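Next up is one chain by itself, shown in structure tokens, the form predicted alone.
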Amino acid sequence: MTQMKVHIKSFGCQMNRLDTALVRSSLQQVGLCLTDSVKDADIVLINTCSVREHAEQRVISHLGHLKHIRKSRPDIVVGVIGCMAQRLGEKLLEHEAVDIVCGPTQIPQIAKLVADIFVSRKKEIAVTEKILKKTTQKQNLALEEFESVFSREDENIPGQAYVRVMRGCNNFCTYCIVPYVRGPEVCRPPGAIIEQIKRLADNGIKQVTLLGQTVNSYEYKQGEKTWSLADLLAAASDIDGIEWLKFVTSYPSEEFFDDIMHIMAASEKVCSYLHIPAQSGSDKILRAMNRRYDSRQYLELLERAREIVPGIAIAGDFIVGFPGETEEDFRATVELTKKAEYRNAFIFKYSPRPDTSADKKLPDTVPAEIKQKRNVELLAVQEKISERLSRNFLGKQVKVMVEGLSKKSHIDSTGGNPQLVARTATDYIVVFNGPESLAGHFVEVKIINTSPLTLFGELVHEY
């Protein structure tokens, strides 16, 4: 496969971004060259997300475009990997444009699947037949080796890397497809995680984000010791070269919560940022979602976090228009949003996901126009909170990790430098003008203007 070119398109969450980076690295090792252009590619891989219907529709649209390209380039190989591949399996393989279907558990096989299809010219599929069963020891070893060997920095953000600490999920929230496409929860051995972070640090990585569907529920029994996320953060804090540690996404749970907050307060490296979705402010809706807490318990967790870690920034998620959500239920969500005082919140309109219990048992009764109205209103409520919190940064100097060129990339008329985008330890987005060479480095920026979601600054100095 030497000199062949591969184009990888990725949809979805940080977990998918990590999988894409691992696949990219594994294909490069067998001699494939990466290309940003579909037109130049011999192989096109699409890493997919099934969490929302919109994400799957974007993949179907992309496949339609590839079907058109195939008319003039019949030899192009197209593979669909990730959550949508696991969910649809053989149905997806029937698509005229698709040659390979590979689920998340099978991504260590992707290089072989690509090589085989050039030999056999037959369609290839590798998915988990019984996804709700625990992965076998053989599968775990293959995934562990794949994770360790091909771990690298995020291609789009120099100096940063994601490290998976666990796979799958056991919560079975009624709206969520994740357990049906990524399987049961499996925690990686702490030794393997720490060694992986050490190798990344040796290669110049300064910031590591620990990933899990419910990352704060990480638990690994090793002899007489039971490791928690707090233990992982403490051990990773001791690694030379790592300056910032973050973790996402947390489930609202008492288990290990205070331990995690205390290590965040004690360590200069563990960033004071907590992404902890509420999903609804209505206890009735939370029960219907199979979320194992009520609104009071949720707000108490936020209060404890702020007591233990002064200045912590908190982000949340909400689903509006869940089956059975009344206007009163929505009002409860608005009130919780105001009390939570999120730095920002990700707000989504409910869409039924096939095979979930909500799709099977709860009719989608909230009209689309009501979902849209509630979505817009809740975004407006959150925008006011975000705007007020952002204003607190005016005139202050903050340390940021530079990610690279901003999408707008305006050139500074005085210094001739482009606009860069960076993030604070509390995950605020900061834009300022500076040399592109700062990407992957820490700098000090003075904030001179704010908007609800962005801080605007001037470069003070580099570290």
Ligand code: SAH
Second form
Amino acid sequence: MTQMKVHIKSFGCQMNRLDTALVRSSLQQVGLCLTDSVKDADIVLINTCSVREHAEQRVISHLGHLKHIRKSRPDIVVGVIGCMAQRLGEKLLEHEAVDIVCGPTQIPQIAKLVADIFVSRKKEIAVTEKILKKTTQKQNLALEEFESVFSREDENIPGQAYVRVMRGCNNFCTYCIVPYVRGPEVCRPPGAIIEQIKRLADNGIKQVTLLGQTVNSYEYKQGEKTWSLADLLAAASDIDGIEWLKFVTSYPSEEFFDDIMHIMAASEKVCSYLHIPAQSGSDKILRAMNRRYDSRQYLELLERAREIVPGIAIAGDFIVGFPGETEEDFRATVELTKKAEYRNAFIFKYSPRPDTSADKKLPDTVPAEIKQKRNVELLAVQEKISERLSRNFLGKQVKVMVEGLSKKSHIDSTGGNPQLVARTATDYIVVFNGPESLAGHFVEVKIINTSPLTLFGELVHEY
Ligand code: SAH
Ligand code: SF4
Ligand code: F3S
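The form predicted together with this ligand is what I need now, so please give it after the form predicted alone.
Below is the entire complex, every chain and molecule, led by the chain shown above.
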């Protein structure tokens, strides 16, 4: 019998990409092989995101495409995994193209679900009934085992891996679907996390990014000791082979903040990069979002981060057009953006998510044109700041981790080498020409040109 081929596509955040990596290696272990092409695949899995309506629409249109493919290949098996699978459950199963629906908590069962369907040819579903309830001990154990056994390097970035330190989220920001699809917060045991990083390092991983929805609030009590993210970073810094440690995403909170900044300053391995979304600069909107800080406290945290870690790069997220956001509220966001001096900010238009408290209680009052206008204006404000910060790199040499071929031009005008994409410790994107074999390695690059979001360099030497 020829080997079954599986194609997996990720539509979501880093958490989602990590799940994809785990699912891939679990399916490889049961003898399936991977393919980049949907056309060659016997099984197609899509790992989905529900954070904004647009993310879900992309999945729905992809399913339309798969429905079409199935007309000529009726045997192909299609599975929807991830956050949208959990949110829509049965409803997704009604889709003509869908055979399997599997939520994020059920991914350890994915190989079994796939095997079952080849025998029974009946649609299969595995999601959590009451997702807001505490995850059961059994589920936690299954996820723990899955996580540690199948942890691998990221599929697109050699030499790098994501390691989850916590699952779920308890924050219930009023706009956010994540607690409803990923369930309550569970912090993983520090021993398991550190062992996992050691194993990754033994397999050649050089950069590890610790993941959590509010990664800085990681807390694990073990006997007398309470482990924080700072303790995890300190322990991971001692692991030979690991050279860079990053962590995302941080929630603006006092708890453990200084400890984390101090380990960042003290450890050469912990990268001076902090992704800490403000979401809005208006205190009224922050309250309506159920964010537990005001703009002054937020800016104070950034100030402290910069005091403790000179040269730290800070990134943020904003939602524009949240219900009730007036022109004045938006001005406060613009002001905060200017003061925060982000190296980069991700700006999203508010998208009501079913069942969240904002959607239930607050009508989506800001018209689409205004959301769009505010989005464009805030991007322009941020672009100026990013441009200025990028320009500081002109003429300087920086150490970067090479990710691989850049998506755009692969041609070198001087002949020979393709364009590569890399990142600095502070998460700036750097492109330069060099041999593809550098992917997954550290190199030194001299910056010769800059744009707001990209630095352009020349290879100086390899490490
Ligand atoms: N846990 C992280 C990020 C979660 S989702 C945190 O708390 O920072 C990533 C980003 O998507 C959020 O920071 C927010 O800016 C945006 N987002 C979440 N829900 C949204 C919604 N309903 N509409 C628009 N943007 C949203
Ligand atoms: Fe969503 Fe808020 Fe949790 Fe982030 S902290 S995942 S925005 S509920
Ligand atoms: Fe990530 Fe989207 Fe789920 S942002 S956690 S894949 S809803």
